[in-house]
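The form predicted on its own is given below as one chain in structure tokens.
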Amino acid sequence: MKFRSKIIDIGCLNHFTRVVTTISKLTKTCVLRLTPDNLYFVLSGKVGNGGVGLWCELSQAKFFDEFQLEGVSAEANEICLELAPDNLSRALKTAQNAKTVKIKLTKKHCPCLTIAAELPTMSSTSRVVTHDIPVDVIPKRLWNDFKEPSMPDFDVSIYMPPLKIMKNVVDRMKNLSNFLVIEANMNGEMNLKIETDLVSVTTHFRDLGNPPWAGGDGSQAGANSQRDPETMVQARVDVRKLQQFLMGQQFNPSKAMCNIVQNTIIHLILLYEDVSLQYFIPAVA
């Protein structure tokens, strides 16, 4: 099992930080999946039981002018990590400036993922500084619980607002309540809603758009397709970790999107040309 990776490219490198950073503000510990193709963190939170998912995709080949993978074996030829995606961004921050960063699976005292970033110095020698960031290798076993989750079969799919406007918003219910309802519909409307004993505040979005989701036959997947555009679909979530996400992002999705399944699942899409990431937040009763 080895894994061997090298970025010379200062851009993707920025870029690579700001998605791991991102991942290290929504989640303490995640898997890293690593394919010859692609790279995933992933967390496999129990949504039945109130945890939330992560599924965040990234092609190798956009960010890595190197990408060496011996997995398990030549059949399941991939190799699973748990880490602390705050130790890889922190490490990441200090070789913004690397002519080259290499990232390695090597065998210290335990199992570690090494970042050694080439800084650029005044002299002809190089300086070198290095990471160890420790890991913990996923038996083949276990890794069906680390494959991407499947599609919720959604009552209504949206773009979601700017970010930065839904952040600000959610910033000042948070204060209100523990608690928002968060509702949609095909027409392109959302609604932020926080409702206790005291107060009832509404946020209204128009004119968001729905995505062209299309089944086999050409028509909108899920029960959408028969629904009226104006009906409202909602789920109550905890606030917190709708704001936990709003403020983890560090990259601008070219498209960000909602969808819904009433009164059980908020499905939230980020698209980002290389980048996927999926946020899965289950309501509450």
Second form
Amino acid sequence: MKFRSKIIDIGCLNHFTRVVTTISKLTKTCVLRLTPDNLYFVLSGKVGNGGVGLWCELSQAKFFDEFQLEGVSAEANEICLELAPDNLSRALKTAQNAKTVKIKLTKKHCPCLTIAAELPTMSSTSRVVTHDIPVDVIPKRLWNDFKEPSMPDFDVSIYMPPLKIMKNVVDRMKNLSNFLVIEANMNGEMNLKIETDLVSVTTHFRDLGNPPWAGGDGSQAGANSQRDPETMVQARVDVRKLQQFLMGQQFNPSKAMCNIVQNTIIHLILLYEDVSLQYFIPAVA
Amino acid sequence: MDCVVTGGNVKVLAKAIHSLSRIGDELYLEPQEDGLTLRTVNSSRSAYACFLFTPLFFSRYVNPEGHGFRCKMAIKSVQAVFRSLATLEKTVEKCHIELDADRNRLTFTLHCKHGLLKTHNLSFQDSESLQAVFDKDSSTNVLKAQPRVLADTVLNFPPSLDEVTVTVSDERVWFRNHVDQEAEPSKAMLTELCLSSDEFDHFEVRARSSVTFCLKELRGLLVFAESTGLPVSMYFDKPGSPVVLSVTDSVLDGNFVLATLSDESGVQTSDRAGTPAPPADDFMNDELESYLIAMDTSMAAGPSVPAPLAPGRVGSPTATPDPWSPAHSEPGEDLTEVEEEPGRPPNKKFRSLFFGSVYPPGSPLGGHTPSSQKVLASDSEDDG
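Would you mind giving the form predicted in complex with its partner chain, to go alongside the form predicted on its own above?
Let's see the whole complex now, leading with the same chain.
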């Protein structure tokens, strides 16, 4: 198993760092899947994580100048590592003005992902900073847990309001209740609601727009075309999970969508230039 | 005591007090002929800091009580006088420090713009002299760098990091985070920064060594050094001997003396820096790897593994100790194994800095009379 890569461009390095920092704010540990073409940060929606799932996909060619991978075997040419993204984020942050950054899999006292950055200095010789991040190699037999999640059979798909505004609303709602209801319809309307014994608060968003696939896709068309576009579909989620998702965003996505399966799950999709991020929050009763 | 600090020096004094506050809770003040000395020590006696401001630092420096006045006060009270550094710079024209012997207090008067006077009366307690005995000039290794270099170096480590290990060879210095042996070694992230000797103003390494000390205390000094632009010198020998960090210019002299770890882990970490050992999974033609290997082959061997100091080693008595002046003696010989504080993990042997006092071997500090517990100068009765 070998992995060796290099980033030379500062813009790519900054972008990659921001993606990793976003991931680090969403979860303490996650799985990093390395394939010849892509990198994936995965959190499988297990009970241990509170049912929250994460899938972030990056195209390696957009970030790395060099990317060499020799996976577990020829048929399974990929590597799966479990690590703490916060370590990776901290390591990358120290290298923000580096001339080059190398990321490779090494074996020190345990398997590590080593980040080695060459920093510019006033003198002729460079300064080298090395970070060894301990990782756990995930054996092939467990890889099934970390496959790309399939798109749920959603009832409504809608574009999200500006994340900053959503975050402000959710921050305030968190003080009032532990659970929040997200509801939306195919008419571009979304409501965020909380209800307690003393008070209920609803924030209404209008004219959000619905992504084209809703209704266009064969398997969805049947269900959706029958549904009245005004009908609200809802799911009740733990407000802290939603807040964590909104807090972690480091940059504005070019597209942000929310799919809701009635009373089952919320599927949030963020698309950036070279990165896509999907986040699943299960509904609670 | 009666002295006046004017202009930019007020901020320097304030910065010095702030950086002392990072070490200890009490400020020991001692005006003498050669200047005003501000000292502090931390509660576990593993870090000591001292600033000497010569009479030239002051626009007026008068010491009518002469030799013999010294006091201590809560450092927070003194910090309160110099609280907002930004305002200090803009509005304070001079600071007058005067001893009010009748009322046992020290008056700090800040003369600000527009005729505003801010007077702080701080009460103090009489104290014994606090003094660490160290001789940095006889240190094996001396490094001197612009504060920016060191500040950039510590930026690579998380703010929560406690201890850093510094390893030197003929041409290079490695700063590494020290991982506590008790924490799961496989879970901790290891960071290592390698600097070459040409980043330093002065690089003198007579024996390769590796010392581990508290990073927080280094940061305290760096804050002062960066604001005054003074280069920082680092004097050290081997694990167990204290490391001395100092800043100097014509009117002031600051020294931070920090204890270093003396246990076996110091030996192991220096080995790690020495072995090139390319990991089996790695590519041999990796540029960085070969850079590292080239660096290692430039050293004859890994950093020397100094023999750990024998436990129970006691400071040897200095000849006719003068309690009030720093005695000259070999570094390392003034340190005594001190009783470990309750609650500290047993294998963590930060040697407590022992300030010029000489006790019979094996006797804990606590075995002495209460009045001498705070006395950190040698007691002429106890020549062991």
